Amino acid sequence: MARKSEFSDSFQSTKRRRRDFDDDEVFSAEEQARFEEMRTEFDDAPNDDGPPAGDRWTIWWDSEPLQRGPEPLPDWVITDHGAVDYELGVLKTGKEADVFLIERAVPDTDRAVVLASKRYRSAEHTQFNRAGDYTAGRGAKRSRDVRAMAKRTTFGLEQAAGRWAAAEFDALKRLYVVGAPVPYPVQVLGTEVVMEFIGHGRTAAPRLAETRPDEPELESLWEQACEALRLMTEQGFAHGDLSPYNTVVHEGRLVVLDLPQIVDIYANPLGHDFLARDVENLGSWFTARGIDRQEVDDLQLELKAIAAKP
C-alpha cells in the first residue's frame, strides 16, 4: 500500500507541475500581449502561396534535369526562381491534348518569353482512338503501370497521358539535338510539355496547308521537308501522322509539330508503313502544287534504304 501511495503522490505532483506550466499566470501580461499579437498576425496572413503577379510560379524548377531542354539553353529560356507564368489563352485543340499560349516573365523586368504549353488529357477524355498502333513496341518500365493502363484505372489513365507527354518531349529533344526542324523543348512536367512558340508575337505561324508559296519557295520547302524526314529516319523515327496540317512555315522555315505518336520504326511492326505514309501524305501536297511525282518516289526509296540499316 505504501508503494501505491508513493505512486499516487508522485502522479499528483506531476499533474500539479503540468497544470502550473500550462496556467496563464506563468507568463507576464507583456508576454501574453505579444503572443496574442503573433497569433493575430498568423491568422490574418494570407495562406495563398501563389505569385503576386501572373497565374502561377514558373514550373521550371519543378522538372528534374532530364525533364528540361537540351543544353546549351537558348538565351530566351527563363530559369529564374522568381519567374511567373501568365495564361494567354487556348492556341489549339487536338485529339489528345490542347495547346495553350503562356508568357513566362520575371516581374519588374523586361525579361519575358511567349511559350506553347501542350497539356494532355487523360486517356479517359481523349478522342485519340488508335493509340495501340502507335505505341506498339513501347514498353512501360514497371509492370504495375502496364496493368493499370490495361485496366484503365484512374492511375492507369494518368500514366497513359503522362507517357504521351514524355514521348513527345523525348522525341523533341533527340530531334532538336541533331538539327531537325522542331520547336525547342523547354520542359515536361507530368502531362504538360512546354516548348518554343513558333510564330510572331502571339500569332502562330501558318500551317503549311494554309500557305501559297511561289515556285522558289515551294522548292525550298520541299527540300526542307525531305531533310526533316531524313533526320527523323536516321534517328529511327517515323512521325506517324505527318501532314501539311501539323507542319508550319515560319520566316521561310518549315517546322514539324505534334510528335506524341512518334513511332519507333524498328520496334513497331507497322513502323515502315507509318514512314511510307508520312512521305505520301506530305509529298502529295507538294506534287499537287508542282513538285515532280518522281521526287516523292525517290524519297520513298531513299528513306526505305536508310530504315533498312538500323
Ligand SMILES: Nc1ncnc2c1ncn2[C@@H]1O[C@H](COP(=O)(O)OP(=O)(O)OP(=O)(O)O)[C@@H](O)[C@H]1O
The other form holds:
Amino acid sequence: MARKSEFSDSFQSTKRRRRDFDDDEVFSAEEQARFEEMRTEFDDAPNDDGPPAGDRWTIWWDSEPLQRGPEPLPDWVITDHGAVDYELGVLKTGKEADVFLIERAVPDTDRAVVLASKRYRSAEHTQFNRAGDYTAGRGAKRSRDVRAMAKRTTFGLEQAAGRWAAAEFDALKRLYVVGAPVPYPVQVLGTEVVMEFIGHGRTAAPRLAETRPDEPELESLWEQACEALRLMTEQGFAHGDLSPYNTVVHEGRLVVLDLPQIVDIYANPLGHDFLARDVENLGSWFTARGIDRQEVDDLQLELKAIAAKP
Ligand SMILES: Nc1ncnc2c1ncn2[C@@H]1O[C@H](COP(=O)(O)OP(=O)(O)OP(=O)(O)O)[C@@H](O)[C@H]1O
Ligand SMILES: [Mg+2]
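If the structure you just shared is the form predicted alone, then what does the corresponding form predicted together with the named molecule look like?
Next comes the full complex, this chain leading.
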C-alpha cells in the first residue's frame, strides 16, 4: 500500500469522523465549505482514497438495511465505521461466481473476522442463458432490466449478476431466520454476497462429497439433510441445485450453500420437479454409502405432501 502524505492522513481521519456521524450530524456551512476545500485539495493530491490499512474500507455501511443480515446480529459481525476489509485470497472459482476469503478487521484492535465473499461474474461465459427455468414466476419488474438481460448487453449481464447476488442473499436470509443450516448472510452489495465463513481459521469446511463419514456420522448427516429439506420445503422453496458439492460439513454439522437459483415451489411450474431432483441428488449420495433407499423414497413423499399445501 502506497505511503500516504500527512495531508492524506488528516483527510482520512476527517472522512472517518464524517462516516461515524453520518446518520444524524449536521455540519455548519463553514465546516461544509472546509470539507469541500479539502476534498478538492485531496482530489488533486496523488494519493488514493483507500484505508490506511487493508484493501478497502468495510462495505458494511454501503448496504441498505434490507441488504444487511437479519437481527439480532451475531456478536462476531463487525459494524464499525473504521473497519477495513483484507483480501485473503480465492477460495473457489466457479461457473457463475468466485468465492473469496476476506477478513474484516478493526485496525489497532484484536477484533477481526474471516468471511466468505461470493462475487457474481457479469462476464460473457456465465450461464445465465439457462436461467429461464429457475426464474419462471419470479418476475423481473423493471422492463429495462428485462430487455437488457434478453439482449445480453454489458448492462444486462451486470444486472443479472446483481440479481443472482440479491436472490442468494434473500434466500439465505429467509432460510437463516427459520433455523435452516445455511451461513449467516452478512450483507449484499451489488454483485457481492458477504456471508459467514464455514471453516476453521482460513481453511474451508470440506464438501459433503469429500467426507468419509462412519455409520453414526452418516446417519446424523442424513437426518440433518432431511431436516434442512423439510425446512426449505415448508418455506415454499426448492434449493434448485442441491448436491454433495453444495453442502459442507463443519464439526459434524451439515451446512447448505449456493442458493441463488432457489425455486419457488408454488410459482414455478417445475417447482415440484426441482424439489424431487434435489432430494434425489443428495439422497443418492447417502444411499451409495449405506442409507436405506426406502428412506429417500419416504422423504420424497413427505416433502411432496408438505409442498402440496398451499
Ligand atoms: N460460506 C462459505 N464457507 C465456506 N466455504 C464456502 C462458503 N461459500 C462457498 N464456499 C466454498 O466455495 C465453493 C463454491 O461455492 P458455491 O457453490 O456457492 O459457488 P458456485 O460459484 O456456485 O460454485 P459451483 O459453480 O462450483 O457450484 C463451495 O463448494 C465451498 O467449498
Ligand atoms: Mg456450487
